[in-house]
Structures are given as structure tokens and as C-alpha cells.
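A single chain comes next, written as C-alpha cells; it is the form predicted on its own.
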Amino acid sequence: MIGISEHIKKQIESYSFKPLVYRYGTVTGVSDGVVWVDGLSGRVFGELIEFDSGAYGMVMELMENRIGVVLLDSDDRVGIGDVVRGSGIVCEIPLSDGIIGRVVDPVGRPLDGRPYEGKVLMPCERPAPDLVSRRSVDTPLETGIIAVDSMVPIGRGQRELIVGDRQTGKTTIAVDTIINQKGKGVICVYCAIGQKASTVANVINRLRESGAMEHTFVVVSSASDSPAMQYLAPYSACSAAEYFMDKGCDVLVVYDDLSKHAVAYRTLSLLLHRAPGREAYPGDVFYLHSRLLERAACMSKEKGGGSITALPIIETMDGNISAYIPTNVISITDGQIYLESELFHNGVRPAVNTGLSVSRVGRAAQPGAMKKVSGSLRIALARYREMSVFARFGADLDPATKALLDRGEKLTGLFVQKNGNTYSLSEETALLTGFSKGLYDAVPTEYLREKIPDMLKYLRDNIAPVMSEIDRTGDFDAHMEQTLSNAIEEFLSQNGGAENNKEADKETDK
């Protein structure tokens, strides 16, 4: 007892008292979502401020007597004459590894109908990486899309945008993406700014149905959220993917879409008074990007090694991708997925445009089997849509063009997939050894078409080694393909593929 008594002395003795200093300021106006507070200066960009009605908001912006608070939630009870406080503290979004598989709102309070409790605060926005502490992108993050995989190729680390007009499969092909990834190693994170609460859902359905929650989380700020909580959720979701990769991990991060990120600042800067620029965004909407997208990085081994990897989305009028915000994308990004409402409408699903779609890490983060059946494709297909355009007006072509278009077909046929269809980089390699050897030369494109998935299973079930030989080191030799190359010659002879093109051609000739 005596031990203790001496203790509880010690405790006592050594106790201080520091007292709690809070500011507090008064409502001065208040119009739709915005409040402007007087009396609480020594504030910060982004802290949080505690109304007496117990709603929160975040500083947008600082004058000299006054403050700009945004609401991030919609809150009838906030009046002029309020008492407001605030809080010291950024917004920050509460994470842990118990975030997988969930679904969220950007200050991480869960909307799946589970409880969920960070044990981390990590702040919405973070300055990106220095350039020390990086390293060069050079390990491939695979879509499972032939198309992008062999010609627009996506390393970890990478920031690649997909834009096009809407209704063209910009959300397909990051969904599928994040699909592919099951048993990679890669955690993903799909972003949803201002979609429609029933296309969330959707999305989260397919993602639960393929299995792909397992290794994904979703934050979510629908068109019924408040401008501020739709500015908040890219920095949330960068935020969360900023935890994995400090411990490591590869992350993706899809941000869909980042036009409505951007509209819902220029609402939010008109309301706040700031000077309208270039289609009445403000003049800083360049760096609202910029400063989201510069965080996606491949982090040297001295920094843990992860990386984040972002495919930004945005959405186009009418093609025009010289508009105001995809350019101001379009610079920051490494490349872009180019999705043309031409192509889609033809039944080239996914629509890629192979002759706007760029990927600057280029090959630098292909797999080597990638590279060597698909040096020539861009080219191939490019004159194909160049002479295709000829072919349009019946006009009398030599065999050498009838050749090189039906080629060009085959090759558009190759890159149609399904939703959800992602391909393995062995049945990528495989489809595409038999183009660049000519084996599809003597097989009707819709025949062709049919019987991939057919082909595919022959292959995977009579040379079993040598796809997963392709899988697991990225690579073939010249025996190897020649095995790839026999299998496919067997399976198009076994099926009746030359008698099929015999029959189209007399059908042709009559």
C-alpha cells in the first residue's frame, strides 16, 4: 500500500496543467453550403470547423478578417449568429488494413451498413513524392485488354487517362481492370465523384459478383453529396492508397470521373467568390489536378518499394478532347486511353482509338512477350484504318489492299472483348502469335471472333506448361512460340477453319 500511496504522490506532483485554447467565430452568411465566418482568424486551408449545431465544414477560403467554410454535409440547422470553433486539425480520412472490401464515404464513414474504425489519420492531401524518392516505371500492371495491354501498355506507378464521350466504356475498362487484378498483388481502389447512386451500386455488384472486393475498397461521393464532399473524395481515395503503398503495396487507383471533380470545384469556387477564368472555372483548376495526380507514384526500394498507379476518367463532348479540362489532363497524365463513339457504335468494343491513344512509359513496362508480338500492330493497324477509308467507296482494289484490309479486320476482331472477359498474358501472347505468323490468313474474321474462346481453352488444355511457362517469367523462346504457333495451326485445322473462309469466298464471288 505504501508503494502505491507513493505513486499516486509521484503522479501528482509531476502533473500539468494545460489548458484547452479554442477560438471561436460567428456566422456572417450562409448560401448553399457555403458559410462565411468572422472572428476565427490563425486558420489554415482544409482544417475542419465545428458548428454549435454540430455539423462540420472545411476551410475553402482565407481573407484577411473572414473565413470561407464549405458544409460537408447538407445542414438546415447552420444559421447566421452561430457560434463556430475550430478544430486544428485538416481533414483526414481514418484508415486501416480493415478497409478492404468496404465501401466508404471521403471522411471514411462506411455505407455498406457494417461498422468500420480506422486506427490510422492520414490527411486528404498530402504533398506528392519528391523525385529522390522515386524510381523509373518499369513493371507492367496488365488490364487483361489486349487492345491496351499490347499498344497503350500500363505500368505500376503510371498515370494513364481514359477519356471519351460518355456511354462509350471508359468505366468498363477500369472495372475490368480492377477485376484482372485478383491474385496480383495489387489492392485497388475505385473513386466514384458525383456518379448516380444506382450506377455505384452497379459497379460495386460486379465487383463483388467477380470476386474482385477481396482486394478493392470503394469511396464513394454520389451526385447527391454535397459539392464539398464531391471535391474531397479523389484526396480521400489517394489518401487511403497512400497507406498501402507506404507499407509496400502496389495500389490502383480509379477516379471516375475527374470532370465532375472538376465542376463541382468550379461550383464551389463561383460560390465563394473567386474570379471565374476559361469556361467559368477559376484560375487555379489546373493545380486541382495536378497536385492529385502527382501523387501516383513508383517509390524507390529505400522508400518501401509500392507504387500507385491512376487512371484518372474524363468525359468528353462530342469527341472533343481539345476542351478545357482533358487538355489540362491529358498534360498532366503519361499517356491516355483515347475511346472513340464511332467505334463503339460499330460493335469495336472496347472502342480504342489506337492512333490517339499514347502511352508515354511506352514499352518500358511491357512484359517480353508482349513485346515481340506486338512490335508491328500500331502500324498494321493504322494503315488498315487508312485504306479502310478507300474500301468505303467500292472503288476496284488490287489483292495486295485486299489482303492488308482483311488483316487489318482480323486484327480489329482480336481486340473485341466482352465485359469482364480479360485475358492472361499467355492467351494475349497466344491470340497475337497467331496473327503476326499469318495463321488467321485463311480464316473468316467472324468465324475467328467465335472461336476464340474455344481456342483458347484448346490451348490452355494441350500446352498447359508452356502458358504458364508465359505467366510466371513475362517470356517465350523461339520453341515455345513455335509450340504456340503448331497448337493454334491444329486447332484452326481441326475445326474446319480454310473450309469455312473457301465457303465465305464463293459466297463473296457470287
The other form holds:
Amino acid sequence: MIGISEHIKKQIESYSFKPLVYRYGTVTGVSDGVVWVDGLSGRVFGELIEFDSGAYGMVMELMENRIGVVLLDSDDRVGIGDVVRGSGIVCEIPLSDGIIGRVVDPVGRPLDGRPYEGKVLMPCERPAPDLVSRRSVDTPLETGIIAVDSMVPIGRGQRELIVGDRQTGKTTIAVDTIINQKGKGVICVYCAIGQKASTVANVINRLRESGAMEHTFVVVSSASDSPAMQYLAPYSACSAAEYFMDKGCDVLVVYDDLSKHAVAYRTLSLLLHRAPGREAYPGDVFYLHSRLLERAACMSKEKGGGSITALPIIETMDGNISAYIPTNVISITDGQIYLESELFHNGVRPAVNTGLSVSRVGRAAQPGAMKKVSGSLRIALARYREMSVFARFGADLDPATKALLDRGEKLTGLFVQKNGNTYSLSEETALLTGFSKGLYDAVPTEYLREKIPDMLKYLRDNIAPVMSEIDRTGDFDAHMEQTLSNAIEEFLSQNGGAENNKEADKETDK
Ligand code: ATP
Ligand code: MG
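Form predicted in complex with adenosine-5'-triphosphate, following the form predicted on its own:
After this comes the whole thing, all chains and molecules, with the earlier chain placed first.
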């Protein structure tokens, strides 16, 4: 008994009273997720604000006596006169290695029904790495899509925009790229912004089914979430990517899509009474995306050597890439993959317009094998496009032009690739070797397109050592080239490619 009272006495003696001092403010206005608060000075931009109902908001407008707060959840719990206090912390996302394979919201709350706990808190907004901590992009990020890897190659640490109208296969290219990173040591982040929850669920299912969730996690703010959450999502996803980059990992982030992000920001800005500019976007909408994409980087060896590759997606209206947001993002990124709905509807899928697509840094990171076989493709395609205009008039064409058109058609046929069916480097090299050596000249395009899967299987079965050597080293010499073209020729002759062509010729003669 004495022991206990002694113990309590000691506790009372050692108790030191430290009053907690908070600065309170009062809500003076609530409208569509934006709250005006008076009397809460000394706040910083992006700070979390706590309402007495338990709701949370983020400071987005700082005035002399007033602050504008955007609510992170629905606004039905906040009313005029409510008491508010600053938390002293800016918006953060909890992170740990356990996030891989998970689906979380922009503030790190799990959305897949399992508990998730982060070990480190990282602010959603962070400054981009400075110049001296970076190095040039020198490692390829293979998408497994032959049209992209050969014409618009992407390097680890690059920012490549995917731009196109609605339903042109933008998400598919990004998701296929994520799936193709299996076993390549790249951690992937898919950040869904302002999309329908059902569309996001489909993407997550595709990632799960293909086993890509083993190296991927998803940050979601769907169309039904508050604009503040949609605004925050890409920054949170980028912070999560930086968590892994700082450990020296290569990371790929897909922002799907930034047009919806810009719209969410426009909503917030208008509600915060900021002056509307072109297309009603606020004046700082360029900074919105430039500060995000500048965080993609390839770090120097001293800084761990990690990288963040960014694949932002932008949706255009009626193919208009010179609208405000598309031009902004095109000027920020290191190139773009432009998808065209006309090509898509003509069955050229992925609908990459090779004339308008560019990659400004990826060529330096392209594997030697791909560099060798893809050097002349751009010119061949440009000449094909130029000539195909004349062919449309049904003009009588000379044999040289006919051959040129035929080659262009073959190449376009080679670029048609089913979604979810990615190629390895050796397979892409083989397909393009056949083209550059003119082995397909005697084969009709339709037949070639049909036979590609069989041909690749034949190559994998018969010249496996050469194929795996290309995949391993990324290079190939004259001997390997010869082996590849011999095998392709063998396959075509065994499968009656040449006869098929003669029959096709007879048909046209008739
Ligand atoms: P949204 O504008 O709605 O976001 P999107 O541009 O992201 O659309 P996707 O959702 O990727 O387009 O693709 C649209 C449809 O086209 C999907 O049904 C998809 O299966 C199909 N598709 C995309 N790429 C290919 C392909 N290479 N081969 C066959 N079908 C494809
Ligand atoms: Mg999409």
C-alpha cells in the first residue's frame, strides 16, 4: 500500500504542467469545398488545418487577415462559426516499402481494405532535385511497344508525354509499359486523377491479373473525390516515387491524366476568387505542372543513382494539341507520343503518329541493337506518308514509288500490336532486322501481320541463344544479324510466304 502511494506522490511531484497553446480561427464562409477562415495568422501554404468537427483542409490562399482552405473531404461537416486550428504540418503521405502492391489515396489512406502503415512521412510538395545532383539519361526504359521503342525511345529519368483524344489508347500504352517492367527492377506508380472509379478499378484489375502489382502501387483520387484531393494526387505520387528514388531505385510514374488535374486546379482557383486567364485557367497553371514534372530526374551516382521517369497523360479535344494545357505540358516534357483517333479507328493500334511524336533524350539511352535497326525508319515512314497522299488519287505510280509505299505499309503493319502483348528487345530487333534487310518485300502485309506471333515463337525456339544474348547485352553484331535474318527467311519459306505473295499478285492482276 505504502509503495503505491509513494509511487503516486513521486508522479505528482515530477509532473510538470506545460500548457499547449493553439491559435484558433473561425470559419466565415463555406462554398463547394472551399472554406474562408478569419483570425488564423502565421499559417504556411499547404499546411493542414483541423476543424472541430474532425474534418481536414489544406491552406491554399494566404491573405492579410484571412486564409482560404480547401477541404480534403466532403464539406457537410463544416459550417460558419466553426472553430479551426492549424496543425503546423504541411500535407504529407506516409510511406514504407509495404506500399508496393497497394492502392492508397493521396494522403496515404488504404483503399483496398487492408491496413497500411507508413514509416516515414514525406511532404506532398517537395523541391525538384538541383542540377548538380543529376546526371544525363543513359539507361533505356523499355516499353515493349515496338513503335515506341524504335521511334520514340524513352530513357530512365525522362519525361515523355502521352497525348491524344479520348479513347485512343493512352492509358493502354502506360499500363503496358508498367506491365513490361516485370523483372527489370523498375518500381512503378500509377496515379489516377479525376477518373471514374470503375475505369480505375479496371486498370487495377489488369495490373493484378498480369502480376504487375508485385512492383507497382496505385495512388487514386477519383472523379467523386474533392478537387483538393485530385489536386494533391500527382504530388503525393511523386513524393512516393522519390521515397524509392532516394534509395537508389529506378521508378516509373504515370499521371493519368493531367488535363483533369488542371481542371481540378481551375475549380479550386475560381472558388478562391483568383483571376481567370486563358480558358479560365489561373495564371499559374504552367507552374502547376512544371514543378511536378521537374521532379522527374536521373540522379548522379553520389546521390544514389536512382531515377524517376514520368509518363504524364493529356487528353486533347478534336486532336487539338495547340490548346492551352497540351502546349504547356509539351513544352515542359522531353518529348511526346501523339496518338491519333483516325489511326486508331483504322486499326493501327497503338495509334502512334510517328510524324508528330518525338523523344528528345531517349535516343542517347537506346540499346545498341535497337539503334542499329531503327536508324532509317523515320525517313522511310516520312517518305511513305508523303507518297501515300498521291496514292489516294489513284495515280499511276512508277515501280519505285510502289515499292516505297509497300515498304511503308509493311512497317505500319509491323507497328500494329495488340494491347497486353509486349515484345522483348530481341523480338523487336528481329522484326525490324527483317524489315531493314527487305525480307518482307515478297510477303503481303496482311499475311505478315498475321504471322508475327508464329514467327517470334519460331525464333525463340530455334535461335534461343542469340535472342537471349541480345536481351542480355542490348547489342548485336554482324554474325547475330545474319543468324536472325537466316532464321526469318527460313520461317517465311517454310510457311509459304513467297507463294502467298504470288497468289496475291495473281488476284491483283485479275
Ligand atoms: P480515355 O480517354 O477514356 O482515358 P484512353 O485514351 O486512355 O481512353 P484506353 O482506355 O487505353 O484509351 O483504350 C481505349 C480502348 O481501346 C480500350 O478498350 C482498349 O482495350 C482498346 N485498345 C487500346 N490499345 C489497343 C491496342 N493496341 N490493340 C487493341 N485494342 C486497344
Ligand atoms: Mg485513359
